[in-house]
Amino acid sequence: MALAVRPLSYALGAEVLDVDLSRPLTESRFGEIYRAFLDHGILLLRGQKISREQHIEFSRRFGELDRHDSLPRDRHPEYPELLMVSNLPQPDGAPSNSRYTGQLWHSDLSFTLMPSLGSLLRGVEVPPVGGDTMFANMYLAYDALSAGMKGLIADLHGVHSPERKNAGMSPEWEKENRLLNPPVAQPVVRVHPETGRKALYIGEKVKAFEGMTDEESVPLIDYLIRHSTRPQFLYRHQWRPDDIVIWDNRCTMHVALGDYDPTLRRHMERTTVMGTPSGHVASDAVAH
């Protein structure tokens, strides 16, 4: 029987039906899942009561997994393939380092020289209301630009920083983050290595274009982000416990909305599939 999927929105995304990741998955069935991943940009699998080991095992079928060396304080101490996206306090009672993770429009690991192919996020504990994640289809965003704008941005490189919406983060975390992750320049227009389609590669971690000042860059960056996040390009995911959402970082960007009571528990666990090399360390002129 062919894989059953249900569209999640006009712009992107599909729910995969009748797949239980706690049971063995044939190569043929995984091939169908991967084709749906390329076709839809986001896949949702609900009700997946799986272990951490099963989460990692399934994720590895998409490719080699990142061990999150660029974010060592956020990974699980026993499972470095798992990034904790959590507001639960640390063992010593200190606030979670990752409580603000994702609250800027971004694509995962864009600030590294090996941006992510895809991410698989599992909802372990979610608030009853809010804590949503929004996704943007960057193929559609690029396609909707005028010919003049496409020409203007064709050769630009955006400088991506590891910035986080991190009010209250420790100075030690900030220093470590800057040392581990120097600013990286990525092409503003990337060609998807599997589909061959062009997509915008922009987000709120881009502070300037290489070879341009911040003042020159910001108006165009702001426009491209506003353009990419128009309602017709978006899908908003409302989390349920045991959801797994898989997204293609090469043609989407996303944001965690933070739209929930912060006294409630929100704990997610993410695997990150490594992609192909991209970008270069930014020139000193803009790496500040």
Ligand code: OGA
Given for the second form:
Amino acid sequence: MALAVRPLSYALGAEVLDVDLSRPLTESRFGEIYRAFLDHGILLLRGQKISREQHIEFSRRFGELDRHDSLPRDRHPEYPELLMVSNLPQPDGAPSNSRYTGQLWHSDLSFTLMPSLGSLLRGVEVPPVGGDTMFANMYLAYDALSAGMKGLIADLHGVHSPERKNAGMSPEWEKENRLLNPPVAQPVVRVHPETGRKALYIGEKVKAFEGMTDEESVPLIDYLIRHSTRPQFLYRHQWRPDDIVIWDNRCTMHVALGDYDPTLRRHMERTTVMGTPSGHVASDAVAH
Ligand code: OGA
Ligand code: MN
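Follow the form predicted alone with the form predicted in complex with the ligand, if you could.
Starting with the chain above, the whole complex follows.
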């Protein structure tokens, strides 16, 4: 029987029905899931009561997993393939490092030379209302630009900073983050290595275009983000416990809305599939 899928929004996303990740998955079934991933950009699998090992094992079928060396504070101490996105306090009672993770429009690991192919986020504990994640289809965003704008951005590179919107980041941590992750320039238009389609590659971690001043860059960055996040390009995910959401980082971007009561528990765990090399250390960063 063909894989049953249900679209999540007009722009992107599909729910995969009748798949139980706690049971063995044949090669041909996985092939259909991967095809759906390429076609829809986002996949949702509900009601997946799986262990950490099963999450990792399923994720490996998409490709080699990142061990999160660029984000060492957020990975699980025993499972480096698992990145914690959690507001649960640390064992010593200190607030979680990752409680604001993802609260800027971004594509995972865009600030590294090996941006992610895709991520698989498991909703372990989710608040009863809110804590949503929003996704944008960057193929559609690119396609909708005028020929003039496509020409203007064709050869631009955006400088991606590892900066996080994180009120709680200590000066030491910020320093460590900057040393681990010097700013990286990525093409603003990326060709998806598997579908061959062009997608906009931009986000709120882009501080300037390479070879341009901040002043010159910011209006165009703002425009491209505003354009890409028009409602018709979006899917907004409302989490339920045991949801797994899988996204293609090469043709979508996403944001954690933080629209929930922070006194309630929200705990998610992510695996990150490694992509192909992209970008270069930003020339400005080399000069200084
Ligand atoms: C992530 C991320 C968003 C969220 O895990 O990469 O951006 O809503 N998470 O937790
Ligand atoms: Mn993210």
